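The chain below stands alone, shown as structure tokens; this is the form predicted on its own.
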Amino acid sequence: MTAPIEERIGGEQPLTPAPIGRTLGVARPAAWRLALASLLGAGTIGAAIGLMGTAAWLISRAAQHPSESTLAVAIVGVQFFGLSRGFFRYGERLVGHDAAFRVLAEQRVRFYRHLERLAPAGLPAFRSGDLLSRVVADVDSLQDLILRVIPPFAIAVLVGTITVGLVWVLLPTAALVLLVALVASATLVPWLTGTLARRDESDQAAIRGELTASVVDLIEGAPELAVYGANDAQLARISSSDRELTKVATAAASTAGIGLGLTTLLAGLAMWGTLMVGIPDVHSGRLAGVWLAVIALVPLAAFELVSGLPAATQTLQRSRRAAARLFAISDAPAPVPEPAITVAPPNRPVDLEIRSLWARYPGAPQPALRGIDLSVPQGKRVAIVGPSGAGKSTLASVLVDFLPIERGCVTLGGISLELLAETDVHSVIGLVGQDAHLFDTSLAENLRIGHRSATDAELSASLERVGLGDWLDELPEGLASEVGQYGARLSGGQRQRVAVARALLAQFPILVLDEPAEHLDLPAARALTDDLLNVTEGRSTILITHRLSGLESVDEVLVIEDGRVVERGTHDELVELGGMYASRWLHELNSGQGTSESLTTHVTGQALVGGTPERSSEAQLRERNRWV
């Protein structure tokens, strides 16, 4: 069963369970709360044992028809133990769950922070659905560690010792019988169930992650699966994972039943054993008859101490597997490590300088950037163009600290990027990607991610700046309108404009726009690019695009190919040069825009004036196809 699952999760190697010490270390932040919960739990079990023992003595003594005053203390004791048991149990659950929720909150924040450090270059190793399972279901498994593993063992040791001591005072041989039965129940039975659980539940976390990933793929990729007729195959994959998870759950239930059965058997043997050694002592007069019921019934109550230990060992195995999957994330090195010593971020205005920049993706054999040079003083607008795979988005990733610098230098206001904390870099450079995420909430809440304290007037003004003012006025609920999952209720252009408006609210000194018009048709892309260039006038802006429409207004254009700058200059200079840029621009003019013959002739003439022979039609066609 292991091999198919590991193959389906992308060849991931089976994770060995996390060390017990490290797994238990997850609970360290709530240590004192766990100690208090264990004491309250000990009080609960102690009250149950006291209730059983006192009730047994009271019934036995009442059968002798003593005076009512003789039974008064025992009657009060029964009432006390009965009430205190409920209070102790309530306190244990209250404190224990408080500790668990605090630990879960701390762990989730910790893992989310590390995921932020890993994104985006470090996340392809994890499928989105499996990653969701790790951060939700596997973190939830740590709750069982805190509630069902640590306290039961602590309570068993504490109360078990006291109980055996009290029975020893009454009858040492009975105490020995009880001790042997408790030790066997607290060691041998949990060892057996733990061994079975290690075998049965070895793949539970991986199967659950695979099932979650498959369901997420089905939901998010439903249209594509339907188009390619792959719905049945995906449903079959989900059903297979579900059947395997059911097998694991059935095996786990069987293991729990074995543990409970053995514990019940030992409890019965302990009771009969104490009777066997107690009856002769009653006959000989060494033990009063009223105490015989006490030493016989106390073991039944005492075994509540160890009844949960077999299940606790199963839970421990499950938690170790879940912890291993979580540690695989937290131990994954961030693509860009935090500097050992950081400096304060630069004061505004901020100039950006890139000198001889080389960079590569983790594990890639070849660099994605090769010696890039660029100067962006405050207010300058630069366009980065080139064919797909040329390294344009890689440059954006380096600037926002998503990828490390292999060689060269990037400075912000004269300070090396490698000396700044990631949060400081993100406060200076804002990135609007081609797939900017919109959350399934209101338009206002999506915008306030850029500026939490922004007023409605500021939000409206920001939308007005990116050309969405009239659209906002037409919305019945205005800023309170829901955008849907991933902004599904908005068009592609509207989603990108909202993302830019959000970035403008954040007041980044430097704004990087990575293919903002990627998914739009040519007229919509031209309109969006024109609006973005208008709204960013006076702000340092790097526009990454493979479309050349509207670049006449930028201060400098860099043409990148294979990670190198092959052409640079203004729009007019590059058109006159007659190279890659001019060829692509001519192609855009002739495709889908109804360009007049005279305009085409003008462009061709400009290319010839620069002294560069016009390329052959076949060479131009090959070059245009590379940019598409």
The other form holds:
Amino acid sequence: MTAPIEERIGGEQPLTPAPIGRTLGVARPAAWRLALASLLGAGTIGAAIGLMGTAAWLISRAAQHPSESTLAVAIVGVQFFGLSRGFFRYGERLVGHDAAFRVLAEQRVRFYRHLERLAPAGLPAFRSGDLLSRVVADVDSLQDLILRVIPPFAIAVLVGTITVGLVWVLLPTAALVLLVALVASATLVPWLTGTLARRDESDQAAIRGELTASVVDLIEGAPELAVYGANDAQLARISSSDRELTKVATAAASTAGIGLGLTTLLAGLAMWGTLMVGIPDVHSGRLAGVWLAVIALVPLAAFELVSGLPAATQTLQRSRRAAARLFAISDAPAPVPEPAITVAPPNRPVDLEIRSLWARYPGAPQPALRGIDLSVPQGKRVAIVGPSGAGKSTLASVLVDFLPIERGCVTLGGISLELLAETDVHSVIGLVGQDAHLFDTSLAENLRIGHRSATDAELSASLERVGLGDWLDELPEGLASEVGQYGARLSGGQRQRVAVARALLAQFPILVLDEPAEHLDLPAARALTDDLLNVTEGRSTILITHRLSGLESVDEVLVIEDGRVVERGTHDELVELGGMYASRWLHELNSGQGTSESLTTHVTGQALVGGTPERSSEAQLRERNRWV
Ligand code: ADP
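Starting from the form predicted on its own above, please write out the structure of the form predicted in complex with adenosine-5'-diphosphate (ADP).
The next block holds the full complex; its first chain is the one shown before.
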């Protein structure tokens, strides 16, 4: 059964709208452009009011059959206001949208930058579809804030004051009627729509986030959902979110309708009111008859000033909620804060030193690393092995600044990691993860992420180095070949090799390869590991793996268990030791994962020297269960 929407967006429920000041503050960088857009907008409505007033006077005066010269100025006025209105409107749209898009671009970049600092340790609290909705729909809502909230209020105040002042000159009582009607439209009606919007549309952004998240889940998990027959349940979730969103959108439309209706009513009342006070004055001769049409028709045009305000208050409510969702991300503390004072990055070559390193995931009761020591002078290659959950990937996360150091220290070229800016750390240590991401673009573009100005020859050479030379030659479109979403047109092994080629192009002094062969079958995994070890010769490399094949060529192997180094040495030394590593190695050989027959004999001999055959097979069984 599909859980009620309130439960599904439960995490968002307590999110109160962002304060108005902070929400409006988003537009501060575009303040001057917004001011100009508001002035041009004031010109647009001012021209509309001027057009109405001049036309009303012209028609009334023309009824008296005066000489043509008497009407000439008014005719020019009508032409001027009619034409200038279009120009003002064009300018207002141009400047306003320019301001909005600048703010949006800045907000998106800021949002992405913060996301980058949060990932991966700080993001589990957010679903990917929901994040997508925040970065697209919620940031878009800020566009409405800039175009449909701030200028309408500014224009209403400016042009409203001038219009009432001009009518005051003709007939003060009519000006009072207009003032009361305009103020009521600018305050009471928006207050009412704002209140209704707060009540009825409270969850719109959160429901939209839930809907996007469910749709993304459905698309990404389509094969699994189809296999397990769970499509219907997922579709039911989507329908339920969609129904909720429709309900909220209907409520929003009703609120907008109420606002528009009330404004139109007040405009009509203002026109009748000015006529009521104007007609007696015309009878008594205090007001010339030709001005009566002006006084009666100007309010109709003037209401264009306030007709957008109810919608603007509704939009403001929506923007405040969207802003709260964005601020929730931008206020989330980064797992590893940037140092207050950063120092210059180390000169190459860069030695890496890890001393008594302890690390813990935020909120985790137990540390994931407990006192790791490791020296990686330039060019040394180290393998980190151990059962699943031992802390291998955690070490990689600490090295690339995704997770803070709890105790101990890590230095790069003698400089503490904690004193280096994250971008500097990332320019020294490159990480190729288990699921290295390939973008849905060409092979060349994916590779150039590592080195923007790399030539095609350099790209081909890097693919050659990771064993993809023949494959590249066979591709009809070569480097221009599209890799598909997440690299779907490539095999798992090819994807990982492309990711490594990308990292090689980036020329990181230190390369961390985290289970590069994790999702590959055994022969492909072995081939990839062998090629990686060949290609990284002479380059500082930390290879994290739970498979031991090929580790004869690394300088040091660290066996980690429960966050501690339990064994260390070269492959041969560890096999000699007859401990956990040797036992796992033996298991790999016996199950056909090893590399040579002669080694099987050698290691079997070692294992028998280290313990009884019974102990050996028991240990193998235990290891097999844990090292998967
Ligand atoms: P390995 O890479 O050796 O399989 P990890 O380094 O991923 O192991 O995990 C080490 C320990 O940290 C495990 O107990 C795991 O449950 C825990 N852990 C891993 N990632 C997180 C996380 N994001 N939040 C909390 N605990 C985590």
